[in-house]
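Take a look at this single chain in structure tokens; it is the form predicted alone.
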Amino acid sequence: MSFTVKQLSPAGASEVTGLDVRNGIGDEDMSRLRDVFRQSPILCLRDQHLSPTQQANFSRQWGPLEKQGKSDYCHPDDADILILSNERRADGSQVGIVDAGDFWHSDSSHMEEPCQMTMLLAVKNPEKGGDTHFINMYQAYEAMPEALKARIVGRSAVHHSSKTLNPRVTISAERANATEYYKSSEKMKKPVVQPMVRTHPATGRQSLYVSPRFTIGIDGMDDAEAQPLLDEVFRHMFSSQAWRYTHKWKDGDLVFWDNACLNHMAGGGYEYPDTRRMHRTTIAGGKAFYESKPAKT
């Protein structure tokens, strides 16, 4: 075997050592990694210290990469990598996006198709703080009582990037023209209808497919039924550290996550002028759908 796999949390995170990336893998060992990443929907790739073409390259393996919609924070050396970062110019302009991931969430689940994976590379680590914590909504949809699961099956939520739409989340101020973007955002993007409870499709488990950053409403519900349910549902998510990981991030992680059975959310507690830099590139992918069949073994 070329690579090793250990497992850093019970709540679906493994640590790959004995892999570099930066010419891309060989068709077995892709094979192989995409079991493990099947088995443990966060994997952490150590010392991956790569170019941004390089990253892309190696995302393009998993998949087709989402297009990225704030091209102002993409990467000059290759367009499908976005900059996360606090860092500024001499001119005091921002250099990535820098509040990105500050409340729990699935990536893209306010798009029709949301995106497969996340993959995120470590250029730079602040001194202190920049964890990024993860809860596995496998686990989190598989503990919830009966009772509430009843209530949310087959159900869809709606879902929309506008922090202006969300009474449950804040906008940066660190984040130059963030009211004016959401305040854009709300009138050009339409909300977008996704089942509660997902079916994934490779592993065809059920998870709970539902996020404080995203989701605004239950479809078919008035606010006044829905928000309290939608309450309900969040506590249960957040009721136990059994189905939660942090990751402490190293220089030149490589971390990927998937994206249907999994929240996160960047955890801060580092201030300019400690910086933390981190490139990303997202794989596309389906609609999210829900099945009422038995899971795949």
Second form
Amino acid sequence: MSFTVKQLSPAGASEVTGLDVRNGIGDEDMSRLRDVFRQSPILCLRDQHLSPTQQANFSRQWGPLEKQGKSDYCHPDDADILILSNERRADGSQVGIVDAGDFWHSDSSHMEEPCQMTMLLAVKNPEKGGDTHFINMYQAYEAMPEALKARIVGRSAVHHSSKTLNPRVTISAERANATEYYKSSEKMKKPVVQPMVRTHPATGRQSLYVSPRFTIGIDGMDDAEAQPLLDEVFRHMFSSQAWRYTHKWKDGDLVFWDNACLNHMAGGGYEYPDTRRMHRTTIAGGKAFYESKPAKT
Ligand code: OGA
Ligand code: MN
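Follow the form predicted alone with the form predicted together with N-oxalylglycine (OGA), if you could.
Up next: the whole complex, starting with the chain shown before.
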């Protein structure tokens, strides 16, 4: 037992100390850490000052990495790392993505095969703000009134990444040409349907699988009925602090989370020249599914 696990929140966050992942970790630690991650889908490894390649290699121990789409913001030393940052170069250009995660979402639920987990390394935190908020969607679903569960279980929702198709979000003024970008992606990207209640492939537990950021409708239901139903589901999701956790970052925190059973959001609240810089990897997942009888774990 080489590392120690301490609960940070009953909403599924834990801190791991005593692990040095710079050169990867052994099979035994990895298998124990996987078990911990099933119980606690938000893990924070403290004091990990990793190079981009060290982070990419450790990420790969969890599964194949996704290819980064936004090549302008990949790390020059290792293209598997995406930079999230509000830093600017002397010519005014952005070093990384400035508005990543500004509304509640589960990463890449607008893709046919959403990513399994996301790993962020806090390279530099701002003086104030920059927290990341999480909602445990297992717990939100378990606490949902049975009548509301019955209206969504077995149904699919429509997900899309274009902000211009979604009345629940707004476009950040910090990102140049964002409206044009989202307008053109309305047609270029096709909507994807996802089960509204999802069975976790590893734990067999059911969780709510919608988000204000990417869910724009319900498959086979008119908006006149679908939008109020989505509003009701979101109201429930935000109705309690019991299944919420806010991560306050320290430099060197390596946090990873399970996108199958969480929503998350960047809290913002900092302004250039107070800079925040995160290095991000995403581990590929499979198609989301719903099974009415959860698999035994
Ligand atoms: C992400 C994300 C939130 C943050 O990387 O997917 O949503 O606080 N990040 O940076
Ligand atoms: Mn995200």
